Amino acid sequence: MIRSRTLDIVLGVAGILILLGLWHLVTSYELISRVFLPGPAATFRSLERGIVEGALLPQTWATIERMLQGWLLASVVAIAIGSLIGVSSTARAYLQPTLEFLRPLPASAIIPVAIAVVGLSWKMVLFVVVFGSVWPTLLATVHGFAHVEPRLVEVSRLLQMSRLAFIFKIGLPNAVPDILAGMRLSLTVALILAVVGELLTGELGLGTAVLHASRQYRADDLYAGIILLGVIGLVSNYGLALADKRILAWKG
């Protein structure tokens, strides 16, 4: 187990180094103009300058805060509604077609509706983030409840457990692995939609910083912002993966 984990880390670091090497070669031989693709050194200098001088810090925190707010709200809504649907086979039969109809709708298609309802503001961004990131967790919750061990369902009936008691004592504990997997997917979607919302509204965040850098042909600042977004996604994904292992340790 330890050897496998070490190998994964080594391969991951090697992949990043190879990518940086290819990036350096492309810019060194000017296969792509430095106006559009600066070298790694220039990009990391811009990243360091933005962090040291403080310009990137409030933008980064604004994006993280927007992402987490939408993700947490979507998770609460998804788990609550998913539990109510999942605990009833009748509700699943009636609502599954509706869920499957709404799930594939791209969040970008909802943006005009959100703008019309709440205006071009932070509320619109939050609405879009919640709508887009609610589905993975919602469907995972429904799936987790639908696949509870039949013997446990029979036991709950014999004990005459109420539906609420079944949800908290049997349903949710058994659906936790599915719910956590859905929440990991939702967090990635939340980050993407937070950036898209910032691009549209001009709210403070890395999306707006990247947009302004591209319009002013500051390619080093543009790629510095993109790297920060990648770091946010990487850290959040590994953080949730670690939390998954801790929470699911009881499953052996």
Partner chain sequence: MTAALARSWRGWLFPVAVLAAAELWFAFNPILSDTLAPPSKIARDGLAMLFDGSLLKATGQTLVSAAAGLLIGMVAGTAAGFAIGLIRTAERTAAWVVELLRPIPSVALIPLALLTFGYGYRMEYSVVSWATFWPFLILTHNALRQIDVRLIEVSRLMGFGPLKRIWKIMLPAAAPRLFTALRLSVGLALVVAVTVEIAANPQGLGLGLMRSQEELQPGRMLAYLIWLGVLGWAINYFLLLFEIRLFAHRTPHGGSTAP
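Positions refer to the first chain, counted from 1. Think of the rigid core as the biggest set of C-alphas that the two forms share within 1.5 Å after superposition. Predicted model only: the values in this text are computed from it and were never measured. First, how it differs from the form predicted together with its partner chain.
- After superposing the rigid core, the C-alpha of residue 13 moves by 2 Å or more between the two forms.
Same protein, different condition: the form predicted alone was shown, now please give the form predicted together with its partner chain.
A lone chain is what you will see next.
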């Protein structure tokens, strides 16, 4: 009997090989026209060209930078505002219904408003990324503050802590798991909105690269761009999951 962990790896690799094999078969028999689906070999050649020769690197960095900038800015804003709302039950009573109403609103729907106010530029994209990725972290922070252990709240009253001291000594540390979960969701949203912003503005980035490839029927470059965007999503997700683990290690 093979050890379970080894079997996981063998089957995991097998799964990916099966996927690549199917992809190869579908394209080599032209079940789907190559105009829409190039073979894996052509796609990886294009990917190699893009990375080794550097044609796709500036675009990749631009998208990553846009995503991270917007996300960091949004996280700071969200944690600050979320703490202020979360720390007071009165503020929650007045503001939470509005927040709940805004939550299901598609973040991309703010794009036309942002174009009207900011103009069709990189500033608009950054604004939209920040605006859209504020919500998950903001709501998570409010939730984290609202669910602080009641006995800790009593302790803070007994110690006559100020609001500010409560936020930093009790509220924020207790909300950390919620905030991190919210920030992970926010990062996904940030990537999506960065790409949508690029599709609309034509600013340098993978979204624009992918759109140009599609307009010029360069399907291999199109798939290479999609793969790179997938890798960005995968790496950022894993990075944050690792960070979560380290930061939350004290919680056991």
